[in-house]
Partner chain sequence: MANLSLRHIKKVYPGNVTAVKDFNMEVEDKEFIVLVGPSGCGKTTTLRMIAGLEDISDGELYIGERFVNDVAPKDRDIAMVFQNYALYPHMTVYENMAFGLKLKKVPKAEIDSKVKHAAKMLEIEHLLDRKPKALSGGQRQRVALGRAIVREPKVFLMDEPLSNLDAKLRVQMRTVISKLHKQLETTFVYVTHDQTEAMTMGTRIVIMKDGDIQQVDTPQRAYDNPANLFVAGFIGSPQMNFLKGTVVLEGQRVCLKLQDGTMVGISDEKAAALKERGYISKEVYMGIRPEHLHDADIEPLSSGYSVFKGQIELAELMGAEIYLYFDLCGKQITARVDSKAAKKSGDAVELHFHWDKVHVFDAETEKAIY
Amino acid sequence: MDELREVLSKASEISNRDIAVIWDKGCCRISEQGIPGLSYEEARQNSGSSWKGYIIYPFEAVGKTYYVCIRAEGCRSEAEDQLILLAIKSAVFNRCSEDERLAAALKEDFDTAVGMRLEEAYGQRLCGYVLLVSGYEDCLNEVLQIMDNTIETTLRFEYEGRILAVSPEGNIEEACESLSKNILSELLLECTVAIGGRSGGIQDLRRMLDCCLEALFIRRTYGLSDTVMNYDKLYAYRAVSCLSPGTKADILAKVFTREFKEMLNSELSITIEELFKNNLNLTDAAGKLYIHRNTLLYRLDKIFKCTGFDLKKFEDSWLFRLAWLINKEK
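Isolated structure of the chain on its own, the form predicted alone:
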């Protein structure tokens, strides 16, 4: 708080105007008489306008909204106000911890100067696979402890209700699978770990975070049960989501004929899912389904008769899979 108060004192002295900063459950001003009776709620309601003789400027920092109140009376200029705001924003940013600064930078488009400061502060800790862990409810500390014992991380902090981490692990999928299993066995929680890709520094982190969020979105949209979602292995789902509504409707109509929809039940749905999970390997799929290979062939023959698509052939199976994913979007 000392730096912020010092900035306010200097700005007030140079501009010869009263200045204060108000935020939820906090306020910084030079004198107690500076802004009598101006509350956080009043500042919020009158943001961007004049109120009680003050111009109120809002700005966001580290997840909070701050209101800079500058006395409107006397000689003033817009340029002077903007310089005061810039100095106050810098002081507020410097009050925060490194993780708070990084979280704030991820939510906003930070400039080159901020990026360089963060790059200098974190260095190689930003290099590695970017992970996002969700679904831990109120067990943050317990999950962090399990992470300590399961996976190597160079950076981690809570970000918008999830754990954002960077890991230098070589076999990242295997490490994330172990993390997910350990959380389930020790806390009885089915957490999801999204892998966004490999970051080389601060400029990659935002993009990798977006990839993690998209992976979690794909999981929800298509009703996937996987607890580890690797963005780089979701090309089929990403491709489907980019198709136009018209193209989706055409593909859907080719596969989901009236006869096929009447025949489709939970048993056949599970059969189709297992066949794709096992890369169309009939022997492996039959084994996972606990059925004879001939039974699986019989089911696939029923699908062929209703749709005209032979799932034993790549040419037919890829288009069928597209239709299957499009239908799951619904």
The other form holds:
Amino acid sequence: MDELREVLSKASEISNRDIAVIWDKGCCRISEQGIPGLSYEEARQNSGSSWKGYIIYPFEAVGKTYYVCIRAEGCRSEAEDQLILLAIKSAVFNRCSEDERLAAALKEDFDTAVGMRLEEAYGQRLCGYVLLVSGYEDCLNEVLQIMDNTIETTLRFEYEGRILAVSPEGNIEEACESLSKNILSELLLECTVAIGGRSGGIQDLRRMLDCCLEALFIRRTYGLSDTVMNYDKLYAYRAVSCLSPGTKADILAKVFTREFKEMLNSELSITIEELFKNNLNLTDAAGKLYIHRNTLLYRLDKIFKCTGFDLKKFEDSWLFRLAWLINKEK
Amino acid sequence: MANLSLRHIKKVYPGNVTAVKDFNMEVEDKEFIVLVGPSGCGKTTTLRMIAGLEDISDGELYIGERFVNDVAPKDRDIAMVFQNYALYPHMTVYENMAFGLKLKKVPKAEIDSKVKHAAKMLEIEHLLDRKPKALSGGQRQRVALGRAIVREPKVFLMDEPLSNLDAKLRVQMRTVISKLHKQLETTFVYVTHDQTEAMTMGTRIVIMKDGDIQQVDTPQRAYDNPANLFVAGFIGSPQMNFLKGTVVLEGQRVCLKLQDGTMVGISDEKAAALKERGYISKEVYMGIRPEHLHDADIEPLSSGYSVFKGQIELAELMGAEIYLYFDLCGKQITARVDSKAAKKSGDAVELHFHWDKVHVFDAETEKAIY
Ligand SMILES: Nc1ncnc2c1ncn2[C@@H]1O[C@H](COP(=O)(O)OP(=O)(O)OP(=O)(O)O)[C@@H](O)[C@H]1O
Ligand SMILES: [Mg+2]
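Can you switch from the form predicted alone and show the form predicted in complex with the partner chain instead?
The next block holds the full complex; its first chain is the one shown before.
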């Protein structure tokens, strides 16, 4: 018998009253008849008051709400109820898997005691790169299996519709690329893998999780198509997204003049992207675009004429790139 | 097995980048279609739309008889292979190929026969017990192909699968993939930026630029009759030589007069077309492939030819052939001649070429004139 049932049965025996615990998609009760017809919804609505001869006490544990229903009749005392509640809380907490406790701790503020308890439970398993895999639709199990066979992880569980994992791999970016490629080849699903950074314990884990979420946010905001997003390599985007709206508008106005906007077509966009991709190396960019270097120079000259920015110059090109990124923001 | 129908397919990315403008093409069952073109021309985007990984902004896509615009990739009966494929490092080759089927809960015996069949086709039966680490780059690539084969898709989609391999291996894998296509009798759509790959593998090639189809044709026809200046330059290596010239009448003959006065003859058909379409006295581009220039010393032509004369700036010995570079009308011209010529830089050279090897393009539209 699990601990919760044991506690319930003992408490009900000692107090000689019906007791039940109810939570979303589950409940635990002892007496044969149970508590007739009490649904989670009803418990939630009557939480903190009495209902059909029961008192309903709410409490939170590991990120979930539980309701304890104790028969109100008989010789009851407030103190006895509190004691029963305490015993049940503890049993519920013990009942949760470590991963559920960790997930809950990541969601809400937790105290040092909880932190220490988790550190102790997980130990070295919290140390490594924090990853967040998203976009697997209804293929969680398949993705987990592919993950297990592609990348070493010390920890992984579903967290708010994504897979949170810690990996000790050395070349983390390559490992994540492999993961996303394997998922794509096997399931024809394009998952995104965010790399938050290296964690050394529970506090880091939370920070790195936030980094993962920010990386995903950046991906959406700037319409990036990369499937592996390494937070540590997103400085340019992070810097741009931090600018004040006023500054952004100023920079944008400086580059995206009326003439430039009129001139900007797909061909020119592709040219600009390719130039950035090739580190402003004109020969390489022209080669990739299969145009003559002079054609490229001519296009850059057109940009210069209507924006005043000469993309061959460092000073101009980085400010231009800033505007280019701001323009992509959604 | 399936045909593919791409009807006025268009892709506009956020930020108003039109990556594919109006892709219209019927791919027959069992064809090997190669999409080729420079960076950013929309090859990958087109392939991803066929796969369902990218939304189609406009137009209709059919696989077989089925309208698939809104069908999820996994329900399209396709398989993909790309440049940076990955394998499962701790599994054997056999397990690597079997894993996808296991995920789909295919019965064991069926998996076994499929994996063995694919391994045989790829000639990696003797490697089935090895781990990826113990394989060469080419062998690993075969395993990646094997993983796609066991799915038995209706259409294979490949995005630059060979561009990470070294030159020698690339040549070898080209043959492997071509052979595979013949054995599988399935439709292949293959993306590359390498025109040699396109020429050697495709039953038809689609040459793209800036999201537009420039020409769809067999490799031979694209080489013989490029539709425009871009295709002419992109297909063939070394690149076709281009020179500006004016269409003139010399007596009854239509000729091209180059800037330095050199006269170039053209085929009767082209002459007729130029005359008919009012090109006399107009400027055009002429094109001649390096391999169609013959060293007059060792293989002189006897009739229906014109002559380029120049002084060699650079001679590159390539084995059986030698590439000669010389200047004409301020442009660098390349000739690919027999190395028996034994020419070196500084030498004077006379090159003959047949009139019917001369291409003519409109100076403004850059379209070929037939
Ligand atoms: N997710 C995206 N968001 C915005 N623009 C994109 C996206 N993906 C591609 N593009 C743009 O669409 C155009 C076509 O890209 P695509 O990847 O199809 O080219 P490609 O022909 O495959 O080039 P390459 O040879 O470099 O692989 C490019 O200008 C590219 O920058
Ligand atoms: Mg591509």
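Residue numbers count along the first chain shown, from 1. Just so we're on the same page, rigid core means the largest C-alpha set that superposes within 1.5 Å between forms. What you see is a predicted model; the values in this text were computed from it and never measured.
In this overlay on the rigid core, residue 319 has a C-alpha that sits less than 2 Å away from its partner position between the two forms. The rigid-core alignment places the CA of residue 261 less than 2 Å apart between the two forms. Core superposition gives residue 293 a CA displacement of 3.8 Å between the two forms.
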